[in-house]
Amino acid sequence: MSTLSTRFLGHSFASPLMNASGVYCLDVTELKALESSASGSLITKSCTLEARSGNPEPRYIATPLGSINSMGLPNRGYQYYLDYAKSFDYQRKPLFMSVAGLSLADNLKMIAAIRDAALPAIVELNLSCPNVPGKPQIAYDFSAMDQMLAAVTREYTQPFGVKMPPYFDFAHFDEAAAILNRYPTVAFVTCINSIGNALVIDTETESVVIKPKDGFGGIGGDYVLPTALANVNAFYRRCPDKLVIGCGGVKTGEQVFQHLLAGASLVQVGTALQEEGEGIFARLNTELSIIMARKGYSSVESVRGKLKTL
């Protein structure tokens, strides 16, 4: 018999599946739906110091191969999610909190508040939001990323993780991993955020399909699965003392299995969750169980990192 239960940073998970930060987690109503779902855990919306309404609509559009979005970090502000975390039932399933400050000072203030609350929530520091006009992705500026992690690890001594953008060159994998490996309390790496600044065009209207940034936005779904798998495997290989959370292109149990093979310990679902709703987790759990049983794997851990090369 195959089991989907697993452990991650000392926490027990009934399933390796969870939502991606930014999807189905804006407010308590959505978070409660994830609590009741068949997900193994859940993560709050990437929060900023103050509440943000985000970019103008339309800012998310489903496409035949996934989605394009330029949300602009709409969220209720960190205190809203911290209050939610304080009332959360941690006996039910683990909770992650996503932090995405617009400056180092903002991140340090939010991290300190989470630290002082002494909650069992797991922090994911988002270094990779591609959709805030005028704000570059920290993880594409290696010096800035190093400075950010140095400051955060001084302020927050518990294990935490980082949400990374996709990289496309081995030299960048090497340099990013070298920085992450300097910080032992960076305990996990989430790969990937959406591929930033893509453009979807509607032939009939001869127009872009979202309003912000003249139609440029991050893409997710089928478009990004191979890139996500590459980043998961690249960091799994380069960061042997860290865990990896896979994110990108997951809409079937087979794709969850592929993320596990590439080295993921947990797997996040974004675009497909947005389109299908929280019921997707029950379906993915069933499909993953079937493929694991068919291939003779008894546990999630027994699959992790077993990718073969030619």
Contents of the next structure:
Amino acid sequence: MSTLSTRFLGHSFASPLMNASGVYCLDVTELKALESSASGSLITKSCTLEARSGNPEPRYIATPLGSINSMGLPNRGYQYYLDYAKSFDYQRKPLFMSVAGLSLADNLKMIAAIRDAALPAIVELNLSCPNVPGKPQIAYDFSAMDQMLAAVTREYTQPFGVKMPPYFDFAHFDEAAAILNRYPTVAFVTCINSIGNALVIDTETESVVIKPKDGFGGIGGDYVLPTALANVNAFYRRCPDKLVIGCGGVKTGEQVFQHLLAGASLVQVGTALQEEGEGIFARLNTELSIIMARKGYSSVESVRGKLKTL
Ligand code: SIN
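For comparison with the form predicted on its own, would you give the structure of this protein in the form predicted in complex with succinic acid?
What follows is the whole complex; the chain from before opens it.
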């Protein structure tokens, strides 16, 4: 018999599956749907100091191979998610809070408030939003990322994680991992955010398909699975003292299994959750269990990092 139950940073999870921040987590109604779902945990929408309405619509479009979005961090402001975290039933499943301040000072203020609330919620610091005009992705500026982590780890001494963008070169895997490894309390690395600033074109209308940034946006879904697996495995290999959360291109149990093989401890679902709804978690759990049983794996831990090379 295989079990999907697992442990992560001292918390118990009935399944390794959860939503990717940004999907089904804007408000309490959506978050409650995730609470009731078969996900093992859930994460709140990346928050900023003040509430934001985000970029103009249309700002998310599903395509045959996935999705493109330029949401622009619409969210209710950090206090809303902190209030939700204070009322959350942690006996039911673990909760992650995603934080995406527009500046270092904003991040420090939000992180200090979360710290002072002394909750069991796990922080994921988003260093990779590609969609706020005029705000480059922090994790593509290694010096800014280092400064951010130095300041945040001084303010917040609990273990936390970082949401990373995809990298495409071994030199960048090496440099990003070396920076992360300077910070022992960066306990996990979530790979990957959407592949930023892609362009989807509708041939019939001869137009872009989303309004913000002249149509440029982050892509997810089938487009990104191999890039996500590469980044999970690259950081799994380079950050032996950290855990990895896989995110990108998951719509079947087989793809969850591939993320685990690459080194993920937990796996987030984005585009497929948006398109299928929260019922996807029950289906993915069943499909993952069937694959694990067929291959003789008794636990999530026994799959993790078992990827073979030739
Ligand atoms: C967004 O709100 O634009 C998406 C957030 C992200 O990709 O980090």
